[in-house]
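One chain follows as structure tokens, the form predicted on its own.
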Amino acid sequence: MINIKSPREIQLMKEAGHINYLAHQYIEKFIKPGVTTLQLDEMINSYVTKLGGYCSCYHYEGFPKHTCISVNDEVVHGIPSKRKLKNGDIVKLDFTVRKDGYESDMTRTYLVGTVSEDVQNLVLHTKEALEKGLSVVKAGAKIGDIGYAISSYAKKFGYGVVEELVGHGIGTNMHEDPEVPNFGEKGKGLTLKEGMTLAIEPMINMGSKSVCMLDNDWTIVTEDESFSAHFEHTIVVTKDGYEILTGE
């Protein structure tokens, strides 16, 4: 079931999203060689809590930490640990913030120290793939338009677009209908309606699109061990476009 959000609900999601945005802004200065992913997790949780939000990944379906922190070939759902970030790594911070019963979901990929040019390009193009997907969003567009815009852009550079993992609806629950794949056919799929709230999140691999799960039953990695990048915003569909809810 797809829930169309009222103006009041959209405002509440925007408040949750603003905390999410501020937490990303806050943590960026701490992302450097030597910091552990567990330290980042704890700092984000402390900051979000101070702002009146709740890191709702915590214990979601058994997930043990407050945030998903994925390094290099880890695509999503990396579990924060004592692993230290190294020069040349990339790290994806993906977390949900809940406030007053409403969710927000946001991901950014960060460079650690000096990163190779090809990896920098992967990150830049993945961020641009999100922009391409967002650019087609408006009432009356199709879900397939989003996936087509993302995948057709990413594939120009020879990247693999992850298909097993998708964006999603969001609201009072972290994951709601509909699914929002990062691939698709233009003009196909569900029609977008004003008031729909979606988390759009391209996951792009430097190599093959193939992924697999680690033994911890959470972390998804690239099958060929190539680096993967990930960006995500929570948005609301408007009559003529969209509004980002995980922003300033």
Ligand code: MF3
The other form holds:
Amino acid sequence: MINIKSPREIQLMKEAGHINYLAHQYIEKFIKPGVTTLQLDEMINSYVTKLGGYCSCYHYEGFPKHTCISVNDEVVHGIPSKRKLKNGDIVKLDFTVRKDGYESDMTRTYLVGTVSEDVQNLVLHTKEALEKGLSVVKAGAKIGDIGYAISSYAKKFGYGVVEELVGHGIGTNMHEDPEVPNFGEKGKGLTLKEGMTLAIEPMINMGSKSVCMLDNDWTIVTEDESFSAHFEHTIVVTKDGYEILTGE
Ligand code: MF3
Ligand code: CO
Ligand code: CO
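Switch from the form predicted on its own to the form predicted together with this ligand and print that structure.
Whole complex next, starting from this chain.
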């Protein structure tokens, strides 16, 4: 079932999303060679808590930490640990912030020190792929328009677009209907309506689109060990377009 949100609910999601955005802005300066992913997790959790939010990944379906931190070939659901970031790595920080019963979901891929040009391009193009997906959102558009915009852009560069994991509706729950795949056909699928709130999140691999799960039963990695990038925003569909809820 797809919930259309009222203006009041959208306002609450914007408050949760703003804390999420501020936490991303805050953490960026600490992303350097030598920092551990657990230190980043703890800093984000303290900051979000201080701003009145709750890191709702914590114990979600048994997830052990507050944030998902995925390095290099880890696509999503990396578990914060004593792993130290090193020069040339890329790191995806993906976390949800709940406030007053409403969720927000946001991801950015960060560069650690000096990163090879190929990998810098992967990150830039994945960010752009999210923009392409967002650009077709408006009441009356179809879910397939979003996936088509993302995948047709990413495939131009020869990248693999992950299909096993998808974007999603979001609201009082982190994951709600509908699914928002990063592939699809123009004009196909569910019709978007004003007041739908969606997390749109392309996950794009430098190599093949194939992924597999690590033994920890959480972390998804690329099968060919190629680097993967990920960007995510929570948005609300409007009459003429969309509004970003995980923003300034
Ligand atoms: N933030 C993830 C998403 O984009 C979900 C994380 S679930 C967790 O959908 F349990 F791993 F935290
Ligand atoms: Co997320
Ligand atoms: Co999400």
